[in-house]
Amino acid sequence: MATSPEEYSAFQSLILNSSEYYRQVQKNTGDVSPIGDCLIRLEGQEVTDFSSQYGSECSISYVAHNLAGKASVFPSYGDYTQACVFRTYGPWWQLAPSGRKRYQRTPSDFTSEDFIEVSFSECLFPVRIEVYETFNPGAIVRILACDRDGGSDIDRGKITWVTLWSGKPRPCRQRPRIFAPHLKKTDFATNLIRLELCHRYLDYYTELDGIKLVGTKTPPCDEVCIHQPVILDCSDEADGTLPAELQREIPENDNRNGQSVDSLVDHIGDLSVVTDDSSFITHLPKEIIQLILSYLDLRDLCHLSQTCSLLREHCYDPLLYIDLNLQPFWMQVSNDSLISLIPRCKHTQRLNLSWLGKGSHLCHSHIKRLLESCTEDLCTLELASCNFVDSNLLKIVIETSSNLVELNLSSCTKIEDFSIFSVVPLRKLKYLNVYRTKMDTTSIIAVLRLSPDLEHLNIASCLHMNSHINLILMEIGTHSKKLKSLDLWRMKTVNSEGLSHIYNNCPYLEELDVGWCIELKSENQCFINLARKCRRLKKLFLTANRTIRDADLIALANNCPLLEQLDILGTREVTKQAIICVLETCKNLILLDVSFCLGISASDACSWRATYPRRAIKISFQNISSS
């Protein structure tokens, strides 16, 4: 972001030539981005799924659904409201108390971490995918097609996926664009696409406005795929990357440890091996195996073990699957996958099955098996997204894993009945995730009374809490002394007297989002006290209310000296003392995001980061003019 009036001129000017090009094309051509003859154009009818939003269930403000339908927003660029906008940007997330340890083994080059499909109205052949980009381009890492004909086998339940396009995320020039790489040529037409995303290097929200499958009714020539032009390319992408002190705190996709397989091989390469009629890999001790193979991902290791039965033997010890992460083969899963890794499971902790069942209906009865197999050292399950995943699964989940400590049922909305967790108490658990799922009062409830050892609880745009919320919030003043993480985005009817049961029984939070509550009043003291109870604080979002004072941040300051993290975007109340006081007193803060804010300007976040240049201070805007 810019840090003198001089960046800031330039990235206006950047914009604004950006847009006008796309408008003199438009004009000259009628489009603002033509296309031949030969070829058909549609724009996404329907939103069929998605991982995350930052808008609200009942809302047409920054959600999923308005990637589809026609384009309202380009070539503007800026914060619109008319976009699709997800819920996380940058490491901020991660970086925080409730951000959880990656997973060991997590192939290198899956970055996803969000999703979003969206169907058209008829089947083509795809020639090209163009993704309308409105604010900081460079999340999309994946583009994938679903075949439903030829590929798929509905008797099974099998349903063939096919990436088309796949990158690496990284920071690109702030502008608007029409992201349409190079895809993969298929033999298969289509009607459904999947967007995969990554935040990682983004500096703020990415928006997308709208989204075009061009093609063709028969399979195109190869001259049509060969000639279709390129609209991203490498000038494209941005000189920076995050700042080093941010880059140090988050580890990358590698392998384990944090260590990469070079680092390895370079030791390897060094030893000189004498063969003779046995392979060389048979002399080796067992733990000198097992640490070379501790290297792999999944996919290694299952390649590994069709070489010979001795590496057959060392790629399915269990512990080499203590943790298990089945996110990124989404697509290949399937029921018989399962079934084969059951003998590998009875040592794992930890297992993801997040996006699964959308390359292959899995039974409920093999999800079963798997979860035995994993005896009782499972601990963490993850199941965010996960469409088949409904209340009788969730029933066998939970009498089957009592013992688990981490569960995340993000966007699991298939699920109608959380009646169980009122029946089996899960009296290890200390973290849990229900955002936007159907998770009703009482069960919530149950959950908090017999789990007392709950540290971090997000239950952000549980709509069927809403009309609750502040007795839930009761409740977990009551039972939840422990807590150290509340996320309660979207759940606009949180007041004053539902958050002191937080602050005043709860001296260990150290997070809290309570952006877009907007029941919330600062007249009632509720953010002062909240400062002055809850001192260990690293983490506060306070986005869009629009009654944050001086004073509220003063004690702020004075207060929660760990704070790291902090968000009052919309605020009309604030001053730029106020804001300086936060930045000169609190010393660890990091983020600090004052888009909105009235009487703020892009000129005072330029100042700002030239003066703390190792605070990431954010402002956003809707629109640049040329004037």
The other form holds:
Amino acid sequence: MATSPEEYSAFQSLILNSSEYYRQVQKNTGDVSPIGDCLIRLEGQEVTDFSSQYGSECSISYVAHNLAGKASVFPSYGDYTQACVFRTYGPWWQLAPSGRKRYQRTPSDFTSEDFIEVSFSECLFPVRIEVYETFNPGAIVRILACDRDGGSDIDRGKITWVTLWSGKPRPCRQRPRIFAPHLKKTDFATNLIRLELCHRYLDYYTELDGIKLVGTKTPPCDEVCIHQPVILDCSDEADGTLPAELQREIPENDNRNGQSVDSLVDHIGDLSVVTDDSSFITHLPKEIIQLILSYLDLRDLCHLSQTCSLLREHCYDPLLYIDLNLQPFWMQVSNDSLISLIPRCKHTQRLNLSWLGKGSHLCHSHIKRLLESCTEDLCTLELASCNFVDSNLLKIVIETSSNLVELNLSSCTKIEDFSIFSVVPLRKLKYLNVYRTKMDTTSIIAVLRLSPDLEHLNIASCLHMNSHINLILMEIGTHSKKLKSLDLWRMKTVNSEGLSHIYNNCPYLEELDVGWCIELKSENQCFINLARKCRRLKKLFLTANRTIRDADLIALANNCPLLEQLDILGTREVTKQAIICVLETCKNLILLDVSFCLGISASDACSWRATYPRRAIKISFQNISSS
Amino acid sequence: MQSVAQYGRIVARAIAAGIHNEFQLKSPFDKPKEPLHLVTGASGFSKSLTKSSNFTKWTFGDDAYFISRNRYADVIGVADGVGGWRNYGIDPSTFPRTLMMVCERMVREGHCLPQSPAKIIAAGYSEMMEQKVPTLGSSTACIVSLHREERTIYSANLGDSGFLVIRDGEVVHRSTEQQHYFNTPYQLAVAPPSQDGQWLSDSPEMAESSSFKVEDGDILMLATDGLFDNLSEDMILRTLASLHSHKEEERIQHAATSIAEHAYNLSLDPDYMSPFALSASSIGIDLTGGKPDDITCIVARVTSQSDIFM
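Okay, that's the form predicted on its own, but what's the structure of the form predicted in complex with the partner chain?
Whole complex next, starting from this chain.
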């Protein structure tokens, strides 16, 4: 991001030039991105599924459903309500106290963090897919097409997903663009497209204005596919530099069990070569083979297990499956895969089944058997965005794995009945994520009463809890004294009294997200009291709370020295002096979002970036020419 | 036995009666009705000619309006921003403009039922809170929606903007003005947090709703108080009298412009006893002259021709 007025002007010009370029194309050809005559172009008809969104569940602003329909913002560039925006960006949520540890053995080419599925009114053979990016482009890492009729039906009703394009996440220059990468040719017509995104290297939230499917009714000939006009270079090779704050080490996938590669190479050098027919690998001690295998991801382990019986035995060793991450393989996991994994899951502690269920229908009984075979070692279970998890399966899960320490049910919108939580206590539960579910007040209170060790709770966007949220906060204050992180994003009815239960009773609180909780009023001193009582705060999001004043920020600066992430988007009353006070005093601050704060301008942000280079200062905008 | 002539007469009478009955049955109410749509024209004047910001579409000074359609309905709306915010450094046109833009989007994308414009107002107002950019201000709101198949207009009004339905030179339906006291209409508002409770802020539920069956040829006029305070109903009727036989958009646009111009000229006339001056004197305030104010006026003719585009 710009640290000087000259950089900022260059940034502005690039954006304005790109917008102007597209407007010229439209004027000359009548179309923002012209296509050939034999091709049909469809805009997205309906968003059928998505993993997260920035906006409220019943709103039309910044919600995932804005991806369908006409692209109304493009070629303007900025932060507009009509765009599709996801909940997170950058490494910030990973770096926060509630960030989850990455799973071992995750393939390095799987970087997807969010997904969105769009259906179209007709089935076409895809020749080109255009995604209109109107803010912070570059998040899309995979495009898939759904073949509803395909598949060799061993599992009845199998749905195949084919990857049309995949790429690495990389930072992009900020300008509006139509992202239309070169697609793999398919032999089926599709009307359901899935985009997978990785926001890791983005400067701010990515926003997508629309998606168009360009294709033919009958299988296209090769000339059509090759001679697609490319409007704007989508490889963005020139954009490769990471922003400064992301050049700091980001926790990487750690396969290595603490050993260094160099010492391993030394060990291999010391081995004498055995000169008979059998491969030298079979003569290695078992521990060395296990060490070698610890570097392989799940897919490689499966391939290796097919080579010989010795390696099969090694590859099936349950100690290699302590972390089992099936999310990268959501397309391929079927009931058979679950069954075959059962013998290997004896010691599984962390099981990630997120995103599963789209490829083929998964039986509840198989999931149950899988969980049963994991026995009491199973600590972590992730079922994010699993559309096959309904009330019955939730019952099965909770009954089978009542020793769970971490449970992630984020975006499991098919669960209607959470009463199992009142019946089966999860006594060891420390982490619970029910973002965007229909969990009700009674069930969450039951969890709070029965799980005294709860440290991380995410009840963001849980509409059914809105009417009694302050009661829930009171229960948290009574029962969850060890609470470290609390996510109340978009729980509109949180008031100062409710918040007081938290800061009076949870002194270990390190992370609090009360973004868009518009009932919280600074004049009730709630933020000042929060700062005084919760001195360990590392992350505080006060997004869109229009009442934040200088006194609140100064209280934060004086009382919370560990503060790392602060978001005060959209406040009118804060002045530059208070921000500077925070920047000066909070030495650990790495993220500050002052977007749409009327007292703060882009040039202020520029000069602060220059003065405090280690801090990521975010200032969003709508109309670049007037900011 | 009666003569052939008599028989003839009886048969003739029976046939005549029969035909007469047929006519009675085949009244206009039994024919399947074509859906109706609106042909609109909009015009207005800002009260301050020296406004320096770029001409913004669908705004006249602190007034804003929208015209939109979706699969079921044609919807028009006006919002009159309360000028008092200027004294506090806040641009009073932001609130009504944002409100109308949000309502337009909700109508166009089909998020609201056409039969309840009150819900459009309420949804638009709550969507305004969902925007990252903090908006302050207040305005009235009046939305009229024509359900094409049902041939009915549904309306919701909060404040002192309003509408008239004119048929054959007469006003057959009008909205009611909502005021707390003189020159202080009901208004939707978002106040600065520190001054909550000091600003008049009415909830969208206070909007008054109505519905009315319309016919081909009806004229619908939706305007802010800048128009009604300067032109009496008779003057409006005279200007719009000739319209019901015309269907072209230019004609309707011309009518809207001429009404707005007329109101604007009268608003600057210091001696004219405007409706505003008359109602002021009725409560004991001694005033003459027109009322300088932003004027916004949308004239729409209810037409059954199907030259509509979607």
